[in-house]
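Next up: a single chain in structure tokens, the form predicted alone.
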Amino acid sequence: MRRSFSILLCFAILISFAGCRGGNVTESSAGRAFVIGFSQVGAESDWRIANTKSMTETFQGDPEYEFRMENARQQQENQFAAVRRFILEGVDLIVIAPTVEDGWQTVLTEVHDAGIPVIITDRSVSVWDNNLYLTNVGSNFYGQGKKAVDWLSEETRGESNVNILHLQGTIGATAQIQRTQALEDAAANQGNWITNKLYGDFTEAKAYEVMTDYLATTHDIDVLYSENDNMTFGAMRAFDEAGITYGEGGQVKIITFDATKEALQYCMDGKIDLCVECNPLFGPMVKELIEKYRKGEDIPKQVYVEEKVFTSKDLDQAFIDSREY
């Protein structure tokens, strides 16, 4: 009888001994992808959708990661939402895309307390503590529209009035915030600049509606400032619908940001006066910067994609072609 107990008691010990080494190696996350919850504003561009391609190809390839991603639709409530799932998940690492800038301190501090690290992409958020975040990945904006004043101001060198209207896009997107700005202390300099504008909340179908509606009052334009390809292509409908000429001879200069290959075609044919580059293909970079963290290697707090601007005479078809997005 003590025999046979004994021998119970061994195969308990060695069963409760075995559970307890499985559970070590899940939480040492041998054998088990890095898992990534990603919050993506929406949808909303063909920018936007270039992005999206971009990061999933990058992470959906790999067995190392696990790749979850949650469109918002352009709401920041759908943004906590998603990154309260990811808390209550316990994914490794959490990438947002904000929709906005503000109100972002609480939900980050959550994710904080909860030993999670993040990686902000594409646009920024205004936090109290950068430590609530690991990196910001994505581009200049406001040495965009550096660029595209700096162009403008050469084009229009010498002119009197230059009446600018000036599509936006979401306002308090990090984008409409640095481009905004880049145009406004511009127009502060120059003097001669007129500037009106309009919101187009970053998608083609808005900028219709408004510039529709804008040029049933008036047609006195010299420049179209968008602040990203989709309001562009709006804009240019509305313009032919009023019988308005625009890109090179026409009586609208354009400048459009994203560069996405639409647009390069636009410029290539000249109806687009100047395209800035937003590159949206970080997705690459942002693995390499979780991989180095993962190392336990430093990395930059802020991170700047390579940009360029382009005319039609920097284009070709083969480029164009080329293009990803």
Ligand code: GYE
Contents of the next structure:
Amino acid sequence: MRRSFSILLCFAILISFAGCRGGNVTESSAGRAFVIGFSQVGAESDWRIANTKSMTETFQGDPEYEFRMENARQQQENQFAAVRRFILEGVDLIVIAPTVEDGWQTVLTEVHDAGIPVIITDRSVSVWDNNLYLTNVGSNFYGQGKKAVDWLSEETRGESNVNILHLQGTIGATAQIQRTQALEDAAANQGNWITNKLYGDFTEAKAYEVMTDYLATTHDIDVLYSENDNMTFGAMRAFDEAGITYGEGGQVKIITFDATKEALQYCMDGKIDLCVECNPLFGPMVKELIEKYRKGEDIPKQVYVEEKVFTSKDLDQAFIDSREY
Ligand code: GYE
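Okay, that is the form predicted alone; can I get the form predicted together with the named molecule now?
Let us now look at the entire complex, which starts with that chain.
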């Protein structure tokens, strides 16, 4: 009797350890779905909408998972609130696509103390303790910017002054910081590149507004370096209204980031000169990493998605139609 009681006790202790969070592997209890809380930036761009779709479709419909998404409407405070709610709900894992890099130390420490693992997607966080998250899945944004400026330096070789209008996305977001850095590094070396910045917050509406105001003061623009497609569409509308031509044979060369279907179509039609791809379809990759983690396998700290650049000669209609975003 005594013996069987102690066996039972050991068993109970084992079970409670298995259920404990904070170890390397978090397992959902038998039969229960593994609950993921996802704090998404917002719905500011076509890229973002494609990313939300990829994440949602990957987990929804799989009975092993329960996927709860909160849209932060581009406000970091909303993300903090969502993450704290996920802690209270006792989710098994939290995925965060951070609006900006700074400010995450406190809330990520709270998640860590609650024993909940975190995956950072798309942009990055800047925290002094990298153990606060398992992995960061997304793009090499500096690499994207570098491809763009390398192309531009070929295009503008031998020209005297090149006036570059730089439309920036949400300040402090990794996509903004690194795409900006790549341009600034190149401009510092080029000698003939003159840059001017405008703030477009990654949205079409904001870009249209600031571009319209800017074009009322000058038309002296040789290149538009726009940190996402939606801002590019806003700028193109402002150019049209101001009677400024762009694209192949036009006054302004356009470089845009994301390579959504609509931008690729403009590129094929000669209205955009360079599309730098930014791949939002990493839902399946995130799932694969979660599965590895649940099996106790090692996962890399940084995972980059593959990306290319496109000019009109790389494109045809069949290719564009086959794209998912
Ligand atoms: O380029 C832009 C979006 O962080 C990669 O955010 C993302 C960027 C993307 O709103 O369209």
